[in-house]
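We begin with a single chain expressed as structure tokens, specifically the form predicted alone.
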Amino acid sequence: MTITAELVFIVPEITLLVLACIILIADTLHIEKHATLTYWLAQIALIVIIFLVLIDFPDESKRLFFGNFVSDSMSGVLKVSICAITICVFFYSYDYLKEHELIKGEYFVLGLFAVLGMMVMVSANSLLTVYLGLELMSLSLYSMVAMHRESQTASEAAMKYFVLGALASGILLYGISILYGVSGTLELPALSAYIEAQSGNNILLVFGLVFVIVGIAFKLGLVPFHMWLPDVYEGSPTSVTLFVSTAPKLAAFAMAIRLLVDGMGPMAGDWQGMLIILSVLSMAAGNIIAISQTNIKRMLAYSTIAHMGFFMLGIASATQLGYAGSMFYVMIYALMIMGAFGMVILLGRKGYEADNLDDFKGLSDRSPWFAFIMLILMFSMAGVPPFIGFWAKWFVLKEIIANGYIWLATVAVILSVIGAYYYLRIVKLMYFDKPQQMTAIKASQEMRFILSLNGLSLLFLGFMPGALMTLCIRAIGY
């Protein structure tokens, strides 16, 4: 296949580029208080990317550009997703940004930039095309987070960001240049077939492995590579803080399938060891120190951690089920968490962050409906049937018990039901304490509509969860 014939398989990266260039210097040009134009602009821009995936939606693996970037069913879904779930997160941060007068037109075009970065992850099919991927997402989010200039604790939140972030990306650089220098390849099936050939343990691609995971452990905010997490996302504005939890981590699970499956999948042995541990210690970290916090954003942070951990049992199982039940967990933490920040953006009003626990006393008193919303998050995220963040834990539990690993399995319940606790809490305060205030909830119809869709479809998907199970099995390509 030609170079020309292969462009057509990467049009909706090309697209999303061209159009977030345009975008760039449309908002330049025009200046307006509210960035309208630019906002719609940016949501056309993701609706015209979701049109072109699905137009013509890979059903078979394609490998491209000399091997560098890959076209197959898992980079189709999670492409729509990252987009779907994109699109939402801007219709929360629209009516946040322009309350709070924090309004300018680079978040959208830099959301637009990180959504890119996350697309060339998805189809990244060797390890420099990773690596550009995740630089790419990773400084359109440092500047984001920094873009509150006149906020000590969002300026403080980036640095933090940045500096261990720069940090974590060098030392995945590292091992990715052990990699290279042992197998002498980029290309990820290939180096596949590389460690395959080896008859003994080559320590140095054991030793490159290590700091792989390092750096996956560091984006995907797994115990002890966590310190940022919390402060990020308590210290940023919370439209930034939404758009960091959601999107960004499907992609996350798009570099951990593609190094550790696709480049490093004969190393199951050596990694599988080293995911249960890290998975095992942000579960228990997670679920017990957001048990003390009072503030909903850290609270939530270390809700991620947890959650991150319980993800990282699919992969650990090192079968395609298990892979299959940890996309699935993914899509259906990022919508879980995108609700629950939204309801966070829903109750702040101008000069005011409705980030604390008490914040949520007596909500049923002052809207029932969003209490209601806000118990089918919190159930959901405490893996309450018959939400649809039960059957999410119940996938990767199955693929972990099939796989002997009893004990494990018993561990994650455990600290799942120590985590129910810091969930049920907010249920407790929204219908069974008095509300501090009565001040109306003020939003825009869309939002009100969209957060309600939102929460509404974690319940409606808890009923019928067989379709997106069978899709996530279809694309890991079981």
Contents of the next structure:
Amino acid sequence: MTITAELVFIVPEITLLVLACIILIADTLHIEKHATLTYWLAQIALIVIIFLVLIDFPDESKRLFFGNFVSDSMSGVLKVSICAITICVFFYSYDYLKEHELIKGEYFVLGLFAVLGMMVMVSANSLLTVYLGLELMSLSLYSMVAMHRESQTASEAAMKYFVLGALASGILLYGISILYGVSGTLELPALSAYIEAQSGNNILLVFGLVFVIVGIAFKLGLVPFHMWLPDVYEGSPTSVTLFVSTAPKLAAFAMAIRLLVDGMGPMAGDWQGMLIILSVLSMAAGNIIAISQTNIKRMLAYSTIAHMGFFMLGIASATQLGYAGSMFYVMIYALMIMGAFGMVILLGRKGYEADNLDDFKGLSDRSPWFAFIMLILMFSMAGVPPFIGFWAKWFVLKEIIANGYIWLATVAVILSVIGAYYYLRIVKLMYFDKPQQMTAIKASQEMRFILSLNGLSLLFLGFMPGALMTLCIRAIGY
Amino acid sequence: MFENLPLLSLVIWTPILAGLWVLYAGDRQEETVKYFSLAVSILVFVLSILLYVRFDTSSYKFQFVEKALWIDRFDIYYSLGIDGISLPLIMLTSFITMLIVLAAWEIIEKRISQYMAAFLILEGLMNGVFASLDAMLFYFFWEAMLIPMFLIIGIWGGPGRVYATIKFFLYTFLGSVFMLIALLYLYSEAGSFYIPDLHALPLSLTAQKYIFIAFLLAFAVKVPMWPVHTWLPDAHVEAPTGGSVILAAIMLKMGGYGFLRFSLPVVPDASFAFDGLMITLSLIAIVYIGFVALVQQDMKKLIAYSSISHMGFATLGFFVAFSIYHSGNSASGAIMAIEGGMMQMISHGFISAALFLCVGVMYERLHSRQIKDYGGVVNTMPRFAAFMMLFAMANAGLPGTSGFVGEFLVIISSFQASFLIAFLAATILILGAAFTLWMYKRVIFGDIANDKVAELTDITPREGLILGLLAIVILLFGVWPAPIFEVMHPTIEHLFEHMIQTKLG
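Same protein, the form predicted in complex with the partner chain this time rather than the form predicted alone?
Entire complex below, previous chain first.
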């Protein structure tokens, strides 16, 4: 295939780049108070991208551009999900940014560039493409965190995020350079073939692998590389936290699959053990520390750490179905955390962030409907049926049990029960306590509608999880 | 035209959908909501009677079977069906829910619609537990049930409700997740979640033992067996009357049901290997908890402990069957023990519900559950005293009441296993009489203790209706338990044949 013919497969990426640049220019030329035009253009751009991916949905795996880029069904599914999630995130953000007078066109433009980075990541087929996508995404996110210039906590969060993120990128790059030095190739399948051909244990390869895993663990926030995560979640404006905690997790999942499975699949025996240790530590630390938090954003940050630990178990099982389980988990997780931060945004108002646990007190008296939505979100995160969070945990557990790690499953469920406590506490605050404030919830109709839809989708999917499971399994089975 | 109704789906989804509607309707239409909930619960009870009428009592096979693909990739089915074990429990559930809706009529002052909705949804989920033939569907209902119960205790409960309800939730949740692991392991071996497939699956003894322990953790917490019973007194004391009734009458039965549906048939060899442990735990529950009940000052707590003690009979009946059979006697004695345990569960459902409703009647008037705050209630509430007398006697196992049948069967069949077991089990006849009647004496008899008791008014017609219905049922099954035995005999006979066949190799 000639390069020109191959261009067809990256039309969505090219379009997104072009649109993002156009929107950036439009934003500079058309200055208005609420950046309405930029917002709508960004939403339209994302919808266009979804269509472009769907029109030419990649059914078979194709390696393009001298093996730097791969187009397969996993990348297709993830690209659509990332764009769809970002649409919702922008939606929640728009209200929040207007209310808190943080609205700037750059927010949406940076968001689009981050999405572009994620799309490159999920389609990466060489070590350098992975890195390229990762940096594009991370740099956009750093600046988004720093957008609230007057806020000290936001600046601190941005600084922490940037320094630690840069460190992680450096470590990842170091690992990549070792792998390249040993194998002499950047292409992931070629690297995999090289490792396959090795006899015995190549210590240099394992050395490189460790650095790559540390890089991935940093990005996902696995213990002991999680230190940045609670501070960034707490310090950033909630809309940015919302963005950081959703779509990039899907991209990080893709990065893990590309590097570990596509690139170093034959070394599964080596990375399985490392991932299991990271998972167990994350689930333990995340769930236990979350109990003592009083700030909901911080609590959700620790819950994220725990969820990421659980999600890693699927990859650690090193089977196709296990990867599908992880993919299912991370998609569901994004849906749940989006709703949870959406609630935090909903309860806030001008000059007031509802990020304290006490802000949820007596919510069922103030707004029975949204208390109910939050109840769904919390029970879903705790993994209680009939909500979809149960099936996410179920899928991963099933795969690790099928692979004989029954002790690991036991540890995972015990830690989940510990985790259930702090989700229950939110329900307790909402339903069993008296409200501290009776101010009516002030949010636009659209916001209410989307948030309700978000919550109810967890209930609906809980009854009908089959289609999404099949989708994930098909996407992985390349 | 009603021949092909999916009756089981109806008894599950009618109350759930109705509950959602009630939730939506809210307190604005309080009266409508009340009558609607009552109508729905009566309808479900009628449907469950229809199940009984159409039930073929000569067969042990699953009946009213419904099967539809649910999650195709993993062969999970929406698969329903009932046999002689589940039918009585479904009828019990719909009967008790009906009474609870009636009992809540005037007592519940805040959020009445949410209260009704919670109980209706709970009813559907509990019926789902008893009717599921797919292990994942079973687990789905089993866990989902915790949510409405958590809210019922937490919203309408007493002063210590938050502690009690979180303890209840975490305790049962922790137990259940081990069952999930066992079920997932079984799936990895059998490639199916269909419960009869799991019954037929050969397993090594080591695997069986681990699975048994996992099941035990889930079911023992629910029953509850000593020493994992500590959530129950807290939950009972703090729960509103309706919550206590559901907990005692139905939720505890789920543990027993789990033993019959999963532990005994899926891992029969491990069940046999652990039967000594199970009998010991049951006897500790019967004797030790019986003594604990004796010293309670709080009426609800007393009944809660009495529940633990009585449920010990059910588990004793299920597991003593092995030793009866292996000590050389015929299978009929063993089957009788299991049937006795099952009968005990049904009868305890009625009696504990009745006693909790009685305490509810008094609490509503005096706002105290302490025994010392009462005394001489018979002078002001004679009709109530008569009803409570009957229920107290039934709790003590008086012949002629349903409480006698189950206990008697378990005791006489355990004689065939060992004199000591039967002797220890029989102490419940003394202990049960002691703690129930002593409480009755202190609360009801004697001189009027204080001014508040003097101002008590006797039961209203509504309360009379509720207690009367329960009294009829308790007496009916006391003198004529045949309908229940007729329904469950073929199933339990089949279950027993399955239990004594080894699955090893």
